[in-house]
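First, one chain by itself in structure tokens, the form predicted alone.
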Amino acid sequence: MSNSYILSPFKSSSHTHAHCLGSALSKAESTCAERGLRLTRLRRRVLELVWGSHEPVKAYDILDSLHDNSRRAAPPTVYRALDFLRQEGFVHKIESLNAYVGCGEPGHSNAGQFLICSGCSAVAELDDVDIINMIASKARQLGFVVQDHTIEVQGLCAECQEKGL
């Protein structure tokens, strides 16, 4: 077994989304069922919004995008089903951009190092354990017990540096 998994790779122009849109569907259903929960009408449709695209995208999005005719979402409401699909390893929230995007493979890990393009805004999942033990490592040398963490960076995917982004 490899200590480093990508997870969700930078995606290609020839990518056909439709296929882990459909899967990310189906793995938090099956998940859902496996853990007793329920993946609420709103909560499928919060994720499906969630992985609509491989770029970030922030609950006031999710929220303009789930108006009914009749009525709309309230904030809470989004919240409480990112919260929700957070906590059960579906989505993960890009905090320097407060956004969202969906987990590589959902029920993994809620930790990891993400790779953001400053040209498209596409991000990629790394879950690097030489990475993970290196900082423990050295926050141990500090007297210092890490607990959790999440690694963001920025810079530019393949096909933005080819577009000489």
Second form
There are 2 protein chains.
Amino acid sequence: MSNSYILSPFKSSSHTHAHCLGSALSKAESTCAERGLRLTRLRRRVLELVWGSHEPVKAYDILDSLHDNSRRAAPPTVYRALDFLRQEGFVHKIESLNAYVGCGEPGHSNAGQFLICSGCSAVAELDDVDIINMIASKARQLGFVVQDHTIEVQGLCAECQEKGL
Amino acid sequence: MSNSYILSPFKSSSHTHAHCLGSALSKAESTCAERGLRLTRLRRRVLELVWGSHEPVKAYDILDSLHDNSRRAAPPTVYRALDFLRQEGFVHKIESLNAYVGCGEPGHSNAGQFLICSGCSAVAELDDVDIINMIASKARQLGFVVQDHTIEVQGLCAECQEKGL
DNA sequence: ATTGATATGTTATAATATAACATTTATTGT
DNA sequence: ACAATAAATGTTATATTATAACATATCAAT
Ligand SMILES: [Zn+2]
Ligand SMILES: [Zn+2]
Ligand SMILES: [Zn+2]
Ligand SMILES: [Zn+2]
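Please move on to the form predicted together with the DNA, as the form predicted alone is already shown.
Below: every chain and molecule of the assembly, starting with the one above.
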């Protein structure tokens, strides 16, 4: 299945998440270096907060986590950082949740397909050419040319099914 | 292609939209009658406003159109009507736009797949079993069981391509 | 008419996001 | 190193989207 990439799989609840976080940060760092972009302290902190788990994070929760002993940051602070991270593909917005999730393979593609567990809230990301091609082909039969897509699938991950959720 | 339903096709810009509107209202009326539900004056007006075109409509635009010479209605008025209409499948929310669009075949299924033209904003709705099955099958390979989905595809309709948009 | 359920009105507020402009920090050219 | 420029962040205000809580009105059936 060479045309079906799992950009972020569901991880066992006992996995070492520090590895996910470290990997995401180092990918972002090297990608920014390649592209001549600045992964500033703020952008890095926001990326860390988004990658705090595999669950989508709300912009205002990030905002609340950003305080430096002084007062709370203002919304544009976090939205600008999120805009940058989304533009560079380090973070995706889950439209059906108004929340943001880290991308497991930045640079792989701009738009993935997201599986969202209604039990544990974890998100997995695919980039599946079969799905994309089928949608493009069905759309084309109606004369429609695809530019982008928002594909968010709600359901239960394997672990949550076992728990009987 | 019996397993691919076009619930709302793209209509030519010169089509007689009063037919779409009339059809949607009469379907809603008969469906409510069957189900013992009340398509009240307010709900009917909101449905008419959503069906004012094939473009998604914003909740607050509906709100602004609801004035009866007296003062503007309050948000819960329109959100409650939209909740009812969505629950009964007469209206869908387009998550990527925070806007609402009429359903061409209420009762056919709960979740369709939406093609959204970035030229004219028109929306077409599919209920394509091939797409749904493929997504369910890909998800299942990861142990994920699908409950629902949000599929919104951005691109250009045939008419807008001809216009060079 | 009385009752209970459903729907709507009303006020306030929560949650999400952007506009506009000031200030700071980093980069570039000299 | 210095000034000029560009990029990023801070700050204040406001726009947009949506819900909570409770009061009133309407409807359906006894
Ligand atoms: Zn992890
Ligand atoms: Zn789960
Ligand atoms: Zn029409
Ligand atoms: Zn179009």
